[in-house]
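This document starts with one chain, in the form predicted alone, laid out as structure tokens.
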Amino acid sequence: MVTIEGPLSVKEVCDLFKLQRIDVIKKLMNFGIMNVNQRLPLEVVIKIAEEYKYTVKVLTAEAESQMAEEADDHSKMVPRPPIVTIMGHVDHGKTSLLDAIRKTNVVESEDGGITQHIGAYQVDLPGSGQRITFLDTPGHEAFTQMRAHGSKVTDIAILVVSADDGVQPQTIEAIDHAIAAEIPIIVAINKIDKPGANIDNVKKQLAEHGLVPEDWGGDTVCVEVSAKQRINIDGLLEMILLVSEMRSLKADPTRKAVGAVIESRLDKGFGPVATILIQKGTLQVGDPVIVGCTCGKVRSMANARGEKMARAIPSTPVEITGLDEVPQAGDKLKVVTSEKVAREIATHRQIAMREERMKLKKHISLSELFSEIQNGKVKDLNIIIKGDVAGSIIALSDSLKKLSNDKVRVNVIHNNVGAITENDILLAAASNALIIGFRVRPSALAEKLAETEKVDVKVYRIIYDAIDQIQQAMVGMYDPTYKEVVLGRAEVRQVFKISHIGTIGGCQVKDGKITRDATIRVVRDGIEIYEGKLKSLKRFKDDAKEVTNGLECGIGMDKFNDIKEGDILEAFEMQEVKPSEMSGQAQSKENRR
């Protein structure tokens, strides 16, 4: 038996196994790990030892018991900003109304004009030098569970609802979360100036629903605005003031800070991102955190804005670098004693994680999902879901596990941000998994490795989508009508800007061909950021129909001039294919990729 506090070395492993470094080396490249400088992860470390018969033990001595929780101070509470959090039914308005409050422009930068993520900001209300922290959360029923974590981080929530749509199921949701929550809710009635407008309407929904407006004789404050034409917005501002000053919200600043994730993404140049909501005490750029099932050191703190900060008190969003890894939204920050104690609590975490991939089996495509479950073999439906940010994985995992029924389970038994890599191809063929891909891509080996073990491999653009197709698998109704066939990918070498014509790469084709009537993707460090036509297709000074393998070209996209150095741009096309014979009852249906 040997035993380990947490990550080792390359060296330390050779050591401690009595093991040849090129032997070392070899195994990590079979677990897809091509940097053999960095400190390996313990769940890799446990499995080399498992190789060669070796039984691991990991020291967690201090590890949760410096997890509990640190009583307040009541002699040291001072008053914070509040907690709002903007809930409401899609399309009522909910980030309008915060790019109204803090006039800048937000809503331009969503997909289709809908929030798929979620935002944090503090806002100053100029004259009386307060501060209220806000949280935009998405409306769809899919970001349920998003929902429920920003309530449980919320002091107040503003319930958005639309004059000339009313109370919507999303609205109700957005109800029982804050009801649940044991938070106060104040009715925005938004859109009061659009022709439609029937604000009556809407207090009578709200009183059938336990939101009787104060006017009507009740306790719910009902304010009537238009985010678009910013009217009666500083109404809004001092209510949330005025129901925060009756709550008389505090927190101790000098105790250890404890938040929680709003949001993370993997940044190239940063590497891991958290937001983080500080709910006690102070952050400050040098503490030792665990922050779910991993850890880390501040490394530095910046608020919305970008601007740096060395410390962060009570409701204050910070985005942290310094993490080992991503968070999940959601996932609890704790300030601990040391980096020692975090990497204990990260193992001991990892571990217990580790367990539980370990009771996974093998794997099966979308289109033979319903006469495997006709067949009676599909009990379980394992999923690995990768996308560009945590709150949308979150959403997407409890949306499909929600499709489970009386015959499929459905389980996700990984997810994680960042590119559909190797790693992901291996564990769903050793777990018969389907992997799904949210705004992100495989890599050009993770898609050969796919193919060679028969991994289905799905990538959507909108959440609802992918939803939408597996639910159809699961009732026999999934009939692809067309599949996307990648013709070649080119690498950009070389951006050129160019008067009047735009941004144009310089690429080099590295694989297939890249064709003048292809559609083209343009993926960045495995997550996809543009897909549309080509502009232009040029060998040298001269127009071209195709560029093959190996040769240089010049390429223009149609209205996307952020080309890159190092981008790859992936053209591909969709062809037709003959339905699926999945059975009697399939029936042809338009793709709605």
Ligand code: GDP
Second form
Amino acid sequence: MVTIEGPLSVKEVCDLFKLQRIDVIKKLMNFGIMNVNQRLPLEVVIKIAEEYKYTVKVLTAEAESQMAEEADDHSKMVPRPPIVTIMGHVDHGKTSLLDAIRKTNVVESEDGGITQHIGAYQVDLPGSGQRITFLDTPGHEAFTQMRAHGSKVTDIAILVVSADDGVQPQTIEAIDHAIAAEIPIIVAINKIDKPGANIDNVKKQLAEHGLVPEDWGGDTVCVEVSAKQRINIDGLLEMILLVSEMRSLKADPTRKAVGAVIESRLDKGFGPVATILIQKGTLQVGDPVIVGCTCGKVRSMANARGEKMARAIPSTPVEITGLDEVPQAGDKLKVVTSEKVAREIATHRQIAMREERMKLKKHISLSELFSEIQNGKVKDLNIIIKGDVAGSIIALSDSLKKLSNDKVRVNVIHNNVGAITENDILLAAASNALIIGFRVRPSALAEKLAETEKVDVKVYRIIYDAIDQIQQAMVGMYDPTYKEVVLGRAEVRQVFKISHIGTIGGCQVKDGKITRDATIRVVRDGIEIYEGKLKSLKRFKDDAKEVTNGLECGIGMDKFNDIKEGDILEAFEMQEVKPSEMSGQAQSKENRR
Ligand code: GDP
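Let me have the form predicted in complex with guanosine-5'-diphosphate next, following on from the form predicted alone.
Let us now look at the entire complex, which starts with that chain.
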């Protein structure tokens, strides 16, 4: 009888079952496992154990079963306050609105009443006995990040639109993020005190983006407010309650608590501190909990006013102490039967998480689309389109939607002009979407994030290529014969115009290297403006074969003289894809040229 907690290495298997390495490797080959450097999945370890007549006890299987979602008992469900997130374009007044709401309605505490930032707060509505919970990190970025990490906490989104500025790019982004999460939107038309306020114009723009105001015959609730002058804040709160009543939000406060981390930090005195939003059940001081990959026992709980609490019911945000480590925003909290069980699950999860990181694919990719459709795993193909001009985006979006068939529906969940940003990657991760860039590039940070979040980003220069590849992928004919490999990037620091020669960019290599034979893509503000070969690559006066990271060089482009300061010159080459590599390309940008 042996006890194991998770996947083991070949060496650990040898030690545990007293076997020779060669015997284990032979067994693995029989199972079709050729890579002996990887940790072996539990089921393989168990199979080997069984062959050598060992009984295996998987320590955590029992404990983990406690983590299975318990079904709700409908007879015990009672109404709970709605949880609200504020979104909108920068400077439209999200922070001011959160402050105005907090100041008008939070019951002041006895010791001066200044609320602390713990990531969320609750307001009491006088007279009605009702409450609303606000997440006070405004913006759809934080919201989608939580969603990408598996936590859906928000019930209603408040979209703040400034009455004098109207619908702006981040307004549209916020709308798409809320719709992708399937939560209702209430529009707060803000700054109505300003002389330039034009409410009708805002409503017209909203209607153009699919949010038709109620007084225009649609079903979007719009409330006119001024966060600065505190005008109609109560009206907004009433509307939130009305919308939440229609959704009849309920939870069972009698069960063991389930919640989500909305913020966390390491405190010098208290150790790991996390703000938990309770979603189901009641959390009590002393409860043993598992939170993401860490665990502990709730030592203390406090609300946003710093008041100690002994228990927290659904929709209440509380700051807790007593965890072993700092969890991540978006991690789930669950109360379990004992600290011992919590510890076992945490150990198991840490191993599982390492495994998870080693696995190649998480989100949908073109190369696996067909098999996922066939397995019935993908019924909706979600796509985000970013492009250099609105016209091409619309054309591409319309054509892609037409590819829908009876097995899979193509949805364009977000599109916009501009470079591929980190927000796009997060939205793709949260909504299992592909990203298509048309003559635009991911920013360096977005590219890194795409790699960690395993989001497939494809860039094209020709609309037909994009449509063709996705169509091919849907029927299993996708054949990325070549993939693009980025060699490096240089930034243009200075521009020299030299007669008879042309324009030379005085550049610094920012990452990787620039080689004489590479193809160069000229990227300005994330938009691809030219692609072609090099005419010259020089270090000081000498011709260079390649220039590496950190060094300066002069670059002349063939047939292109419009280099400007700040341009990014991206060097890449096309490499043939070997069949064995095909399944593991989460983030390559295949192109067929
Ligand atoms: P955020 O970037 O969306 O969080 O916007 P802020 O809340 O920081 O507000 C941006 C600016 O708009 C600040 O200077 C606020 O004082 C101002 N502002 C916010 N709400 C109002 C309002 O209702 N009326 C007026 N006149 N100014 C406002």
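Numbering follows the first chain given and starts at 1. Keep in mind that this is a model prediction, so the values were computed, not measured. In this text, the rigid core denotes the largest set of C-alpha atoms whose superposition between the two forms falls within 1.5 Å.
Peer 1: Does superposing the core leave G506 with a CA shift of 2 Å or more between these two forms?
Peer 2: Indeed, G506 is displaced by 2 Å or more.
Peer 1: Once both forms sit on the same rigid core, is the C-alpha displacement of E325 at or above 2 Å between these two forms?
Peer 2: The answer is no; the displacement is under 2 Å.
Peer 1: Note yes or no: does the Cα of A428 move by 2 Å or more between these two forms after the core is superposed?
Peer 2: A428: C-alpha displaced by 2 Å or more between these two forms.
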